[in-house]
Amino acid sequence: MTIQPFISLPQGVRDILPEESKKIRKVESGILQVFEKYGFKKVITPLLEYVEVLSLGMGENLKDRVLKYIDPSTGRVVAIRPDITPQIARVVATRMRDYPLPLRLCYNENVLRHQGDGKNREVLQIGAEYISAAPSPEADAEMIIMAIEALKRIGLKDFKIDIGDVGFLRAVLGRLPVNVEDRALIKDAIAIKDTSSLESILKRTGKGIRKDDRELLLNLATFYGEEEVIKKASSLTRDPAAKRSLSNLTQVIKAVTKKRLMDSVTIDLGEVRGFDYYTGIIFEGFASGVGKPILSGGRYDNLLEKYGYGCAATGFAFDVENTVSAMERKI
């Protein structure tokens, strides 16, 4: 007698059936289209890359969610990608080094990521990647006005843009006399805005810390709204390190007010998200009724280097099947 196998796929990765499949795909081509209308140019990256090469661009967050192998032909180790943007640095670096800059690339693929409760998640990705010789406010502007208006393109209305800059954040922090652990502790407690966590490192470590960088410190739990915490977070610093950033910060707003897009956006100088990867501008898209992000990015100017191209570079992704959530609630 044949015994039948039980028939079953792998721990986060699922069938996609006809249904669902077409709301993805009207989702996937309004983001698109609003790519193509700012000149960005499709690019498809392979599903492998030698593991050695695609950890010079992951954040440590990744690194430790890496699917890998070892290749019978060759005996290197290979992974399954987590992410496209090490891939779009290694492209960059190495096939279009003679393209001009900048260059706006996009793509619309998918990765695997090992999650810590020992299961998988594949998700589906749509991105893009602005490089360009060196830094602006407005390119960072162009990527934010660019993921208003896709989201704005497929129909979402209820949605917010959360915008801060770990520039600012890092610039505080490093000038704070007190050690990596308590730094570390201090990051943390303003990453979940717990204060009083925040006033116990503070008094512990002793009046070593400036009475003004305390003020900040304390304030940055409720600098989250509209530009006026900028003006506030200014008033609160003399390192001219934050205040640069928050001079960049200000340019970018502006771009998006003239864009009339601000009822979309929310300032955050609090968020501490992809603090070791992240060199200014982060933001992320937060929709109704979905509790993960529908899409995140930021400026990352430190990648390319490490393919040996040293460019400036800002970019962000949706989470395909989360807008499609968020599209699935909306009113």
Contents of the next structure:
Amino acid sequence: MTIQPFISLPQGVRDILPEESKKIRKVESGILQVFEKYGFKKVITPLLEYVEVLSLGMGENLKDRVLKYIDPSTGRVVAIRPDITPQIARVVATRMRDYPLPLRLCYNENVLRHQGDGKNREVLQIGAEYISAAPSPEADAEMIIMAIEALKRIGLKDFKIDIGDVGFLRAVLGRLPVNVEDRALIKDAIAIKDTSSLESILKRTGKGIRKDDRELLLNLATFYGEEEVIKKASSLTRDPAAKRSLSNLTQVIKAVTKKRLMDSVTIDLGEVRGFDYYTGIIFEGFASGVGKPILSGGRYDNLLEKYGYGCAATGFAFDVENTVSAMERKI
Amino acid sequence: MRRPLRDTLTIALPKGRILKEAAKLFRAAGVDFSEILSDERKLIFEDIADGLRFMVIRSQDVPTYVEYGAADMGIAGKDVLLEQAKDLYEPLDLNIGVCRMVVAEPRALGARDNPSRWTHIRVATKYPNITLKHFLNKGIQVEIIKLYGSIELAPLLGLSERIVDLVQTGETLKKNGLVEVEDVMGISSKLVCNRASLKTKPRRVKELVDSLGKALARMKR
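Okay, that is the form predicted alone; can I get the form predicted in complex with its partner chain now?
Shown next: the complete complex, the earlier chain at its head.
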């Protein structure tokens, strides 16, 4: 049988046949059961949003990846959602103000992201958001513990939740007496753990930077692995905001340790992912043998404010297909 | 007994000149590459060092293998990394394959040329993305002609006025009557690492970065 060439799909989207759909359903229902156990209630958000509304709650790198069109009836620009979190922020800020805090919400939706080269990618997500009046390490810990429990529930072995803190990094970078361009270069070098570039930037911009700040920066690229790196970092900084972030992180780790789940956790204080979007801890899930993260999230205390409701929030989402491929890998 | 795969690091090495320089570095770190260097057909080497597995592939393919996690780590030139803009860690500058990327043009043109007056130029290169970014940042419109080799020929035959290419000694440019007009950036080979590998095998990654880093320091002395 030949298929006529015009009966094809755009790049980046695909059909999911019964065999695979069954695996996806199994993973999704396992995760949702754990979310439910923790008291998370599911909401359903629309496929389309006005770009200007969605933009309030998107990080810079996501804004370039939105698929848009002009609504012929109103002339306004409409987006196919690339992320659910800004939608949840909008829903909570506009429709759910009379619900008591903390609010535990979850979702299971698909999003669409432009990938460059004219390609898009449809992503199946399951996520959870914890919205509270004020930030707390307990809320951060609850999200991480719940993520680990969900992965254990679906039977995934050999995974790590990697925790960092952009609040800490922001404090460390913020105190450097360098101009905006150099600060961006320093951040980019830390992002790829490139100590030699960092050295040459510091050599060039150098004189005003204090010795302990310089030592901390040069060490950031190696502050990954086990929890001892938090102590090491703490001994190298006197900045109060940086200290506060590290002590929050220590409390999160304590809560995870209490649940005997530290085997599933690594720390990376040099992780800058989502630097402009998140405000405190960030975390990602990795399974050995799968090159891409299976989940990602963090604390974003500025987001709800942008929709007019000054609340703190922390959350994460699974990439369902990456999670399923982690289950299938042969190791 | 061989370690299980989840405790092994798979390392992608680029074929050719860089492989020989990498062999010296790995030897200084206690890993003997003579089997890899002597057998050009074999692509995967499992028994060279405890807990390490090597694969030899085209240099341009190294970032792709590492990004998808088919290899945990690899050795790749900064030129290839910037051109492909893959999402990788670069924890160590290996100080091998050192060269520069430059803008060059025929000597006759170079004598009266002023790069600060360029508004629209035509450039032949193997590196369209790096070239585009370099000139965009200076507000210069650039028409890029992508070639796969012998870039120096392009200005001689009128394909483009200028080229962006790697130079090591400048001998090739000179032989073809070209002069360097602008420095784009310094290039060297980097040890690269897949994100998930660094997170799931932090100790193994750190060990390798440390031991190669120490070998580098010894070789410099």
